[in-house]
Amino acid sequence: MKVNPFITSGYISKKYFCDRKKEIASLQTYMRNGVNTTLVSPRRMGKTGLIHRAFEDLKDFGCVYVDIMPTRSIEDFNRLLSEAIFHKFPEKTSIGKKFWEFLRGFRPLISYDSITGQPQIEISYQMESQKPQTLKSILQFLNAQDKKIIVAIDEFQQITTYPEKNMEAILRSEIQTLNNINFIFCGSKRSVMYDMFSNAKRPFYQSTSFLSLEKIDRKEYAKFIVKQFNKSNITISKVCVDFILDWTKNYTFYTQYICNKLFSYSEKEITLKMVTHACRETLAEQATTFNQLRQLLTTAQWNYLIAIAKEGKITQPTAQNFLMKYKIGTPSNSKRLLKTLCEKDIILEQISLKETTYEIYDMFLYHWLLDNYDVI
């Protein structure tokens, strides 16, 4: 059976990863020299993928990836990392094994999930000293192994959120006293990863290097949509991939999503209209979503939504015509409404040098919201 090659979750080889060549070698000439980084990129834009394909090459050091997002307390933070050790550190390895008896003695209830057979650890603590207490023994233990280890703890920001108000500063503390882990500290909330390492009042002021991910260069992710098809005798023209790089905005995700369900298809041959349906039948496959959506939001604010998308992207979310053509109110309202729909992840905050942008987060929304909804 065919693998597909245009992956849309997880990570598998670096056979079917684009590019990416600069910030593979910044990452990893940053965890062989011993500096911490801050990655930063929206959601969906690949950072997880460039995590792995770094780590791939990185043989010596023993890495461990773990996701926060779904955390919402110092507690399922020392759980979710627990797991990820367990993840890359098996119980019948060397390491996995001093884990599995250094973890006994917190008294843990273990399972293991049906799907993937991957351990759950739930520890039980009996005061809230003992919480950060914890995670000191966690970091202290991976310090004491034999071999370099890498951290990369993704969506970052996530601490910030947590009813322990000083979580940063118990990181930053323990941190500071390891001499054998190096993280990576990844943030897709950019305003919030940049307060946290480049305000003075912040634990982890000016505490590691920056890395910000913008988009795959357009030739190269062209080059490599073509070849990955070409590689299972499928022939695709330059007028397809430039429809489908136009219609996802360059965005790794959205991009991959529609190459894949394109070679889903089994044709030998990728037309403009295959392109066209593919599209089509994403944005329906994404409709009872969204839908859902709508009835989270105020009317106001999905108005607004629709706006955004009518525009595109827009840089004077206050000037008079955007105000008026769309019958926002006035600019405080307008201000409101959008503040509103950055905190929620809907609308994307760009910031430049030059300006500050705002555009729909996520690319099939945006279609979706053109295709069925006429200017206000």
Ligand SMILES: Nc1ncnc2c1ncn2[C@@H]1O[C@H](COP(=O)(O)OP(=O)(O)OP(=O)(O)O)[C@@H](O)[C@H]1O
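Heads up, when I say rigid core I mean the largest set of C-alphas that superpose within 1.5 Å between the two forms. Residue numbers count along the first chain shown, from 1. Since this is a predicted model, take the numbers as computed values, not measurements. First, how it differs from the form predicted together with the named molecule.
Superposition of the core reveals a Cα shift of 2 Å or more for Y125 between these two forms. Comparing the forms between these two forms on their rigid core, the Cα displacement of Y205 stays under 2 Å. Superposed on the core, the two forms barely differ at K227: its CA moves less than 2 Å between these two forms.
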Given for the second form:
Amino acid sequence: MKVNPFITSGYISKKYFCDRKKEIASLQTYMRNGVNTTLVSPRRMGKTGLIHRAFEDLKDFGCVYVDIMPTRSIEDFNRLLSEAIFHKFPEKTSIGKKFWEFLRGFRPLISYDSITGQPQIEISYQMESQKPQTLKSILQFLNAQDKKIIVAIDEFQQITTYPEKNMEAILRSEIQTLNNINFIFCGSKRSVMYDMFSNAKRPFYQSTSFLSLEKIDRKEYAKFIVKQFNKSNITISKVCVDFILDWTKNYTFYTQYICNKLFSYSEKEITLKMVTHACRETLAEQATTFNQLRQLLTTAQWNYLIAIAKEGKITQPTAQNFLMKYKIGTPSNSKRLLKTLCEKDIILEQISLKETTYEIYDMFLYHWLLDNYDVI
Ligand SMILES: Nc1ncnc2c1ncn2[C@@H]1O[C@H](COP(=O)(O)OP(=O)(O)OP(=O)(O)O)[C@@H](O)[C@H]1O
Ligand SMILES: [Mg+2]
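The form predicted on its own done, now the form predicted together with the named molecule:
To see the whole picture, the full complex is given below, headed by that same chain.
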């Protein structure tokens, strides 16, 4: 079966990856020069993909990737980090063998995932203090290897939710002593990430270089889309490509999704009718999710979302004409609603030197609101 050349989850290889030349080069330069890096962008922009893409060209490093989204504590962190090390250095490799020996000292319970065959590690601790100690030992183990190591920690903001309030301090003080490991700290909660790394009162203050991921260059994305279709002998006109990129505002995940759908139609030529059909079909598929979201929000929050969708984006949430047009109420009402929706990751706040803008980042939700609601 033909692989759909538009990936919508995970990473396969550079063959399916569009552009990001500058960002790949920056990340690689930082890594080759021992500079720890903080990688931030809104959700679904391509951070995780970029890490894997950069790793593909850093073959002389031992690149360990760990997604800590599901972790709730240092204990979970240790477990996922150990599993990620095994994922990178399987049992048969020399580092993998050494890591088994090393872990044995902790008397872990080891099981194997029935689907992936990957080891799953459970360490039982007698005392709380053993948890940070184990974390330090794992990092020191990596640091002692002949190979240079990179550890990418995805969804890094998650550590701020751990019951162990000193996780940041523990990690930071340990990292300072490691000269053979470089770190990539990756996250989408911009305000949390920036505060962690730019607040003078926090342990990680100014300890890394920042890399902020923006949208893929539109021209590059257009070329990529045509090329991916053409490789499978499918033609697509400039008009169709422009429609896709306008509709998704060339936001990575949403562009990939629509192109993936179009490819799945298995036609030799993509027409505008097919593109609009793919967009409509996508919105229909998402309707249940959006109706559920509606149940989770108050009427005022929902109406506020519709208002932002209708405006496209806003820069002045307390402007009289905006408040009046959408019956939002007082300026403080507006600020409160906006704050909650930003915290819920539904509205994206983007701060530049010139202004702060607010918009719905989920392009499917944005279009669905536009299609389903008239101005209130
Ligand atoms: N440069 C690229 N070219 C093609 N596809 C890409 C590119 N970057 C990312 N993608 C695809 O877009 C989707 C979203 O990317 P990714 O998961 O890397 O985003 P993210 O910023 O890590 O999102 P989240 O914040 O939700 O974790 C994925 O399916 C990924 O394969
Ligand atoms: Mg990600």
